[in-house]
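We begin with a single chain expressed as structure tokens, specifically the form predicted alone.
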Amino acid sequence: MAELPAVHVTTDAIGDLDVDALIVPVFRGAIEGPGTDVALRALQLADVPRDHDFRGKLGEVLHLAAPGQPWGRVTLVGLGRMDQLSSETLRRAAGSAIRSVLPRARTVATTLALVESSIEAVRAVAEGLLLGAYRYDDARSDADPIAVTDMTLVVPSSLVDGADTAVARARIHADAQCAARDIVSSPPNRRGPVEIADLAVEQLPDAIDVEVWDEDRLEEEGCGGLLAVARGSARPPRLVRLRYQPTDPVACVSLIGKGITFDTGGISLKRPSSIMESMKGDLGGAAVVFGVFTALAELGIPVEVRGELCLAENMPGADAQRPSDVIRMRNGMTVEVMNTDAEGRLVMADGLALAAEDDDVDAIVDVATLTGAAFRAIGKRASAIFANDDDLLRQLLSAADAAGEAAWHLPLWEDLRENLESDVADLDNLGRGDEAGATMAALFLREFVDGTPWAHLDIAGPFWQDEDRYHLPRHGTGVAVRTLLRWLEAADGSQR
């Protein structure tokens, strides 16, 4: 990953800032009103040209020259309507602004954190700047460094004592999210299951214990889901088991990540072929869990966290599993494979069963790019959350809100459970009928948690996007990393 810029805080007057670009927020509609005139006079800008296409809409930018000033130019960024201001609008505006100045500036300052006098606003602006500055360049033969090297936040003097800590935590969260982005965006020929397992061994912090199960160990341990999905590929599967153990943990949780390093659909080949490009990102859940583990020790998370990265490639090779095959899972249940493109739940089932075997685990959360039905239900900008425990559900929804990552609760309808019954095995991996596909997948996963409090995050919508949007880049977004970190930070009530 390209190194993200440094972020500093200051209470200096804007006239004392010697930077290439100054980013100034504008509320929607204010560009033509007295509020903007006052702001521009404060910047000592004379004869400012008006672009009447700029209205201060959220994320909209307008670049102005600033002759005679210590900053080379001013970038106005829209915040949208004043009555809709939130930490997330600040995060999005910061991301849009920094992307707009990346090609031209090395040093940047912004007054965005002055709009709302709170530590959370400082943190949101810092996250937006860092996440917006990211780009994936690792596959280029001659990658250019990120142009911006230093970013400065002007903060109220009343917040200066806590601002550095807020920025430091923002950086850890952003680095973790960008680590997930790198994995999702990287070319699939460069990172199959073995390569992702090696990445965990080589790059996760020393505080994380890493154990890798190869195909022989998976056979010994009865992980039939991982083995069955990988049969059609020349690349063998891997299960990466992670453990972070702080002193005197307040709880113990397990995170399970779906890691299909490329998903053709297997014999049930995906159609149309135009959707195939994004299937390099079907390991998005495993990437999220990987990203979370990069940050745990540095954040001082008070929770013991265990992880399972369930890694396989789903290809239609000569030995690929077939529709109507029956496989035996880690927990002994048998599953009839009705569709080989419903493979993610098979690899996840083994990971969930392993996590549920530990009596000291207080909660299990899985993350997966699992179903198109999820984003058809709630759109591509939000994650769907299913849970068998109301308290865990509330915690995760609150964490998602704090992180600015949209999430929506979808139900586990008991009446649909009978649709998972198979004529020849314990379960069917698809479910009869063509209804509630996201719920059917979640009900399938629930069979493997043995009653442990559990939540399932279906990130099939927001894990990937086709163009830059605010602080989120084209392709892998890393969505859900900051939600899970916020959830873990809040475990002892010390961080919110």
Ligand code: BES
Second form
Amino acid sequence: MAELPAVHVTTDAIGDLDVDALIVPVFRGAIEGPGTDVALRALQLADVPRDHDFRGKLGEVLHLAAPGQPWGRVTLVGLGRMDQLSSETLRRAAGSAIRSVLPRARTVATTLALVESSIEAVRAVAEGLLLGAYRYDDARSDADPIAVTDMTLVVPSSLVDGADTAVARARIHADAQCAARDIVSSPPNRRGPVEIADLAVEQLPDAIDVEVWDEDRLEEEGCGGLLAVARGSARPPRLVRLRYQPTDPVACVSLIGKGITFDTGGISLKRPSSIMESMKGDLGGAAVVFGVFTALAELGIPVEVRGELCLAENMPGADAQRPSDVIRMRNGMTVEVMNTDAEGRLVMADGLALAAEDDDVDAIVDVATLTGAAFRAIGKRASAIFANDDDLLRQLLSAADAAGEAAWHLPLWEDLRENLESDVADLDNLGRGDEAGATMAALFLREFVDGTPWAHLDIAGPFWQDEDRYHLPRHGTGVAVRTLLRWLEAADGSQR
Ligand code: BES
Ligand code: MN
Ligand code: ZN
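Would you mind generating the form predicted in complex with the ligand now that we have the form predicted alone?
Starting with the chain above, the whole complex follows.
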């Protein structure tokens, strides 16, 4: 990944800022309001085209020349309606604005953090700028570095004390999210399970213990789900076991990520094949867990965190599993594989079972691009969340809210559990009946957590998008990294 620009904080007057572009927020329909008064001046001084149709819609931008000013130009960015202002609208406006000036500016300043006088607003603006400045260019031979090198936030003097810490946290969160994006967007021929395991060994900070289980070890340990899915591929599976251990941890949690490095569906081949392209991102859950582990030590998270990256490629090779095969999972349960495209729950089952074996673990959270049904139900922009524990559910929903990453609670209907029964094995991976697909997958996963408090984030909607949108780039978005980091930051031992 190209390195993200530096972020500075200042209380200097606008007129003293010598930058290529000054980003000024404007509420919808009103060129006035906190942090925006300077826009009035800018509009008078800058060269405003008479026929502009800028309305201040969220994320809308208008570039103005600024003759006689220290700024090369002024970029107005819409904040949307004033009564809908939130940290997330600031984050989004910052993302749109920075993307619009990226090709032309080297140095940028913004008054966005003046709109709402809070540390949370400073943090959101910094996150929006950093996340919006990202682009995936590892695979381009002609990639230039990101042009913007320095971004300056003008903050009210009342906030100057906390602002540096807020910006530092924003950077760590943004770097973590971008690490996840890089993995999701990278081409699947370049990174199978082995390469992702190598990445964990080479790139995670020293504070993280990394242990890799290869196919022989997985065989010895009875991880039948990972092995079964990988059989159709020339690439062997890997389980990457991560551990972050602070001194005197207040709790211990385990994060499990679905890491299907490409999902063709296997013998139950996906149709039409045009929907397959985004399946290079079917390791999105593992990428999120990876991203979280890049940040734990730097943030000083007081929680012991374990991680399991469940890595395999789902291909229809000559030795692929067949619909109706029966396999045995890590926890001893047998599963009849009725559809080889429901592979995520098979690899996750082993990771969940391993996490649940350890009595030290207070909570398990898994992240997976698990079902098309999840985004059909609630849309492409929100994660579906399931949980067997109300406290954990509440904590994660509030963390998601703080991160501006929409998450919506879906049910684990007990009545549907009987649809997981198989005629020949303990479980059927598809489930009889053709309803509540996201819930059926979650109910399947629940069989492997052995009663440990557990939550499941189905990110099949938001892990990927086709177009740039605010601070989220097209393709891998890294959504859910900041939710998990906010959750871990909020931990104070109350989970014990
Ligand atoms: N990786 C897919 C789910 C998915 C689909 C994620 C589209 C993101 C976008 C998963 O392995 C899958 O194929 N699920 C099936 C389950 C079905 C066979 C029960 C699905 O959702 O159709
Ligand atoms: Mn699948
Ligand atoms: Zn999949």
